[in-house]
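In the block that follows, a single chain appears as structure tokens, in the form predicted on its own.
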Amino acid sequence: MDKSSDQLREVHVPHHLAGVFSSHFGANQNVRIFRAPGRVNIIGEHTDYNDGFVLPAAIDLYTWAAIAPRSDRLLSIFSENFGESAEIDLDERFPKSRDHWTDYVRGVAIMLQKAGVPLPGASLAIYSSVPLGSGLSSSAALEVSVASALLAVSGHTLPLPEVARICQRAENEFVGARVGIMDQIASCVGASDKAILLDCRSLNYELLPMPAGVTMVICNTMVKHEHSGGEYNDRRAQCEEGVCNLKKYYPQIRALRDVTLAQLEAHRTDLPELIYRRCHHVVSENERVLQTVVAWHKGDWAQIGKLMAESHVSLKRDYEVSSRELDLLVEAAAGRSGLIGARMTGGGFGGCTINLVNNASVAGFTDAVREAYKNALGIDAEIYVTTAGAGVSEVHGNA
């Protein structure tokens, strides 16, 4: 089934979540509700933690957090998705990650306090329509919605890029996943019907109008992945090794973002083959992002499709983060009527593909891809027909 609408339609979530909050914490007139979106990355994979360029969009799937202050120093949390309650002591002296969904909440609270935000205790009810472990940044959506809610009850505000930095630190330093900044920035500054060209070094960004007549179709392999797993962190370490080696010849470089393909090729034999391939993906992917933006402004969708295809091949061969399931979904999309481009999206090892599809062809495209994937693997792919959504916001009333 296509999930352009979740089991709970987004418009009804505030009323529903307010009821969930009341049933677990009692009626409270001071409840405030925040939502933050997941994201899909159109192109620019594994470039963000290399200070590079990315082209994501927030999506119209969200994590929602209902919050009210408490008189003690506890965060009392209920997750509707997990059907679990938990408590976090804000005064715990030596907090440790527990390999549990609450680590993201705990990490955000810790980093806010380290940033000088005096947090009060609070009750939190959380619900998410972002599929977990799908590569659509369910973790960033949780972090950003919770950070915004906690800031609200503390009476403090922070610029959105700083909120994103705090959420990234929560994931890097507490959860243990060395993610870049793309997911959190997209969740913070996303805008309806806009893609985001982001410079991950400066955090400068440009909102690019999504083309009229084109839909983002996200196909979920139903294979979950975990960013805190070793493979993701290994890739980041391999990139850092490449920078360390290349600094011998180009002392001015700070990250792979500063390396050109010509420089990389000039010292190919000075790098271990594996490190060269990892660097080659990142350096070439940065160029593909910038080329995609040029094509975007020109309306050259054939070139964008070509660049998306090249990105997937690079992720498969050089960076080795694709999977059989992701490759099958990309292959199932290839050549379909109305397809502009298809590639894996997110960290890899499972998760989703992103497909840009002409509006008139969406129904036929989704049917054909679903059938091909089912025939190949016996798995029912979930398909999300989505638009670029708004970034984090407080939600009032029933909208």
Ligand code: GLA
The other form holds:
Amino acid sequence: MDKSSDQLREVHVPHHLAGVFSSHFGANQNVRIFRAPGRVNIIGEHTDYNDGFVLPAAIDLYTWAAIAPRSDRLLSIFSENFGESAEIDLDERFPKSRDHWTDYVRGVAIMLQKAGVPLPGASLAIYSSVPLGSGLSSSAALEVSVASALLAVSGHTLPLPEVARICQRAENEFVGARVGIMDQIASCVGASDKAILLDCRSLNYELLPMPAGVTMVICNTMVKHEHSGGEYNDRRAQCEEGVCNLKKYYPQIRALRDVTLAQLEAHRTDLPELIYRRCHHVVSENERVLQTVVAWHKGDWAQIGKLMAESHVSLKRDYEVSSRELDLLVEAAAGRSGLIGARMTGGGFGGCTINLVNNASVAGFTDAVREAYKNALGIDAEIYVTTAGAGVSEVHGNA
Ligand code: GLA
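Counterpart to the form predicted on its own, namely the form predicted in complex with the named molecule:
Zooming out: every chain and molecule, the one shown earlier first.
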């Protein structure tokens, strides 16, 4: 996929989605459209649920939700991506997740109501250009766009960090994936040409300007990951086991965020080897995020590239969330002209790599990586040449 054709399509989405909405739910309704972005993480992987630091950016791929209120108690939904309709009864007494895309919508509706937002019934048409299951937060983009749309028809507003928390709760408590807060916050507060340095404990964040000469190139292994349950939740449990063990020596710690490398090393042999490695990734990754920010302010891109490479190795060896395909894409990028840094991005087990590349080298870089990956695995990688985009917003004018 190349940037210019992709952006052209994005421009037409609201108009198209308004048409889809009328053909499914009837014309002449007061339709409003909301758009929430996916995200890429530059560095700080698997640190968010350890109260740590992350450095993501919202990307210019989005999920759109067109909405109008209904007079009954149903959410009637049409997904343009799946070509599927579904209904959710807002008064259902014992809603259960079904391992289906509608779980995200249902989960958000439940958590909004639990947070005291009285929801009316609504018709919703949804379309996403965020590739699904690719580590670019298609789930958070869906949750945040739907939450914003539902809030609008209910006449309520909530501060963005609260919207993010509600969406995270939907995923944790209803869908069953114990994800952290990074994706939802990035989708809510992203800003054009800015990376977001987020403290996942306080939710305080700082926007760091993306330098004009650097492009984010995202390479998709085309291998989908699965989040609800499984390995992701195991990693989280292993971190909690680490905290539990380390508390015996450092009672004041609440999360791995509070542990220094020196403290961890001092008790290396007191921890099961696997738990030590998981903790080592998280504690060292937190330091790498903070070092990246120092280098960012200095414009020291060589140092940032080095930290990204270390992050990838740590995710591969200590945290064991990389995959052969991700490693191949990182190797295919290494040493290419114009490359600043490359690593896997997102939860892992498939999905994408993030590559920071000097603008002038982007075309040559993408061609070379695509070819190397194809030669190694016979798979055509999709490559998204992105800029850091804005967070969730209502789309005016085109609908
Ligand atoms: C997924 C989760 C995030 C975060 C990343 C790993 O994207 O949704 O909360 O934990 O994995 O950094």
